[in-house]
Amino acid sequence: MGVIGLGGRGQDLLQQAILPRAEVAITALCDRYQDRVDDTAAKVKAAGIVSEPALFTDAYACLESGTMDAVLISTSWEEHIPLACRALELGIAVAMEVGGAYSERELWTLVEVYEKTRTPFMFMENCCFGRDELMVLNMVKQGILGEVVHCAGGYLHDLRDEIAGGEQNRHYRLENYLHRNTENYPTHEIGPIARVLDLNRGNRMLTLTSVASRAAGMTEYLEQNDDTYPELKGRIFRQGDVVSTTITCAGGQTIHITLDTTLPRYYSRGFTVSGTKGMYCEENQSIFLDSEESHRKAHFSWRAQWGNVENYRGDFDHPIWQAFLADEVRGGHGGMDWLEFDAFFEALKSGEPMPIDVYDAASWMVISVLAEQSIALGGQPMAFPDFTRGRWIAH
């Protein structure tokens, strides 16, 4: 396997999904910057790897240098799909990392280059891998919440460090905060509910508005940390501090995702699923069932119930996570990544599809879109483009 891309994430999954698995060898690396690309190096030579890789700087003399059976994208997110499309071309199985994407026309591109090569390609989410999220789908299978009929959740993680040292610390968040207003990072509860309401999967997203808030947060921030981004004075920030994004589905059910990530706040994913039996909320990590007379009782009183998700576990706890925790705990965000890197060697060694594959990536990726058009045009409605062509109405 090859590493494109050894900033903060491509290094965290390399050192916690794959270094640990005796059957993957790394045998290329790359990134743009070479002491990023000598550290890493360092690191797996101190991982007791015996095998030197090769490294490069750029990623298409990677690709092309037949070093690798598969490739793991972690770079910019404008260089995702170009990078992915190429070593689907050369025969090379890509698991690309998330993000939004830049237009219709990139997925289409990588749909098509998936279908006419059909060389393995599955979309990083490792929330849909997330303990709770496997439990509550787990659930929605069961028919415990009932007729799912909304479900909710965003990105809502104050990022404003991260994007002010963009250019200290070469990272692409920088740039996109400057130059677009979109919701630019929507799958990591869009992935979950994806699966919640078997979207691309007998059902699809139809619909798509987009509202943002002013942008106010990192021009505060920088007025407090002026000495500290000194570079960033007077720079003027597209991106709004609250998006929010309502998606309707062919099925009849609402989706809701908001993204905040510049200002003070709280880490949540805000996972909400809202059915005629029930529902669940991240929020306060409790479940509501309709057929618990005790729940009924507390509905204005439910502070007292608030962490209750952990009496279900013995009963709903996704078989993955069972074998899971039965073994050693494992790598990065709670297990949630080494879970999607298990999925991903499985479904290469075993032949069988990607749990996460090039559909699903292009319809999630293609909210991003979507909503940086419908926030220009003052929350107008958008279509979503069908990448599967019809095909989600026969699963």
Contents of the next structure:
Number of protein chains: 2
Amino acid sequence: MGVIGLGGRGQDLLQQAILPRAEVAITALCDRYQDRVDDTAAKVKAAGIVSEPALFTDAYACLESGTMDAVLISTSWEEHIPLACRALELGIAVAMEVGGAYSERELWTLVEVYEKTRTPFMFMENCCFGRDELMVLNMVKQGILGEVVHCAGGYLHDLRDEIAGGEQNRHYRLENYLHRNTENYPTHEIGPIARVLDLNRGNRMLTLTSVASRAAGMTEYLEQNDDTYPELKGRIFRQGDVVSTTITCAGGQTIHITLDTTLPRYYSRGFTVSGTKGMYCEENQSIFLDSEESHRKAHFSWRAQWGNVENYRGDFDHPIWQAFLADEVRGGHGGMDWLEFDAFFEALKSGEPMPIDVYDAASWMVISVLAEQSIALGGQPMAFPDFTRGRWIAH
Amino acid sequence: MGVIGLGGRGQDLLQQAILPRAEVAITALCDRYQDRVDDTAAKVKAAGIVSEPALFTDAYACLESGTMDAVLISTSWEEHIPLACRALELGIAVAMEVGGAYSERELWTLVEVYEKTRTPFMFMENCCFGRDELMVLNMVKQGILGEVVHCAGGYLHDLRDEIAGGEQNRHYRLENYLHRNTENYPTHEIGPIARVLDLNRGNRMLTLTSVASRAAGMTEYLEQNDDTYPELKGRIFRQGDVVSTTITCAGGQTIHITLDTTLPRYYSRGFTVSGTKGMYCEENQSIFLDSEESHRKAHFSWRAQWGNVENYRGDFDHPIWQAFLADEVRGGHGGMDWLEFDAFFEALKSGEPMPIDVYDAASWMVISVLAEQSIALGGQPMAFPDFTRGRWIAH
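Starting from the form predicted on its own shown above, please give the structure in the form predicted in complex with a further copy of the same chain.
Whole complex next, starting from this chain.
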């Protein structure tokens, strides 16, 4: 396997979710920055890998070097799809990191290249493997929350330092935040919600409206830290601090997602699932069930129930998490990264379909495109393309 | 003072927030149902009032009876504005209960009748007087949260029983839920947010988009309780279970509000305030401040900080709550009702402007009108009328 893109995410995944697997040989490493390549090569060597990987600073040369069966693409957002398409054409199985898209057209290209080549492709949305996300999914599939009519989520993460100066200003987020104004990172929350609502599997997203607040967070942050980031003095950030996006689905459900990455706050993905028999809320990690008298009685004084998800783990932890806990939870982001690479390598070996496929990738990533358009048009509703061309119905 | 509308709310306010005041004489009572009038009259008598109030089943006859200096209008939503206008014309000071509007035109009429008569008018949004709402407002006004760029809120209240059968099916919500599909109750959350964002006082709401989920909650509830509500068997509810509405403001802030009243859940108003120096979140009653190292360190493990609003009460409880606590918290809804009637009677005696005026009422209530239109048009953005006709700028 090769890894293209050795920034924080690529290095992290390599070391925590790939290198520990004896069955995987790292055969190529690539980054546009030589120092990252050298640094990562040294770490791989230190991990005791027998054969040294080939090293590249050109991603296409790397793909075309014939050194790999599979590739992790963890570059800047805008390089994900062109590199994935080239890899698919070369028959290299693709694990593509997340991010939003820039145009609908590139997503159609990804879908069509996949359909032409049938090279295995997985969209690496690790949050689909989160413990709470999978437990709630398990409850939904067992009907515990009834018919789900609304979900919410967000990428609620203070990234001001990373945007301004992370890794010597090399981070791709900076230029995106300076130039664009959109829901630029929807997949952490949409992935788990897509599973709850069977998106592309009997349901699909139909429309979206999006608005952005004004951009005050980065400006104030840079004013307070202008000695640290002199090169950003006076730069104007187009990216609004909070982007609110509401999605409607063919099944009549609604989804509300929030991007909030340039204000001081605690981290959350704001996962919320509301059904006719109950609900889950990440902000206080609680489950409310209509069937439980103690919940109904506490509905005006819910505080004592905060954190009550712990009471449901025994009955509803997802089977893959039960097995993971019985074995050993490892890998980054609380184990999610390990589980997603488990899924990738298992499907690759068995030839089974990837659990998060190219249609999921296209329909989740297009949110960034449609939100950018909706914001620019004052919150106008935009229609989702059907990347499955009708196959979501019979799925 | 007279009270028109003696359902749950009218009776509650009368007994908890008005009757205990020695300075207020209840001189008239009115409801379209005779039994409510008789029942309330008996309670007023039992409270030891010297002169018995005049009793009415016709609201206009009540207003025209010359028996009152002020009136509380706590009828069904659709009667609020016509009755308020008649009272203003008769020189009777109006305390008008909350609810959404049905047309933009009726709101203009209310504004114009007020401007012609200058009779005192207060919109009785009790949540503007909530302890947390006022504490957060106090922090915002002191700059503790920095520049506020986004707020959220909701009316998140399981009303299935009340909608289906409350008070022998007399509740006005039922017909609204059968016929309309909108953000029908926006003011509990918009009131406090309006204060945070200085709406109508240097800022105003510009646009709104709204979508509704499908309506599954009431149908399932009635199927489970069809012995209790046989007359509702097979009725179709147009009101979606969850309505998501996003508002943009002239100052560049965004507001997201949610109506969620026909699903099982705990009560919340989902109040959230996000600024450049910190945030408040009602769902876990916490405050995050960029200036506090303990908060920044806990940003990935926020759970220990849940409920930390208690740590801020000493420094930031609003002066009116400090006085209330030092005296005696009383009245319904945790004291909010008492404080709002304090504000009404104080302004009435002093001749000072009412704290929640006719322009607040019109711009908050019009949300129900615009949301109904936006939902019907597939989430189309709708523009807010400026009921102040420019006076919000110089306020």
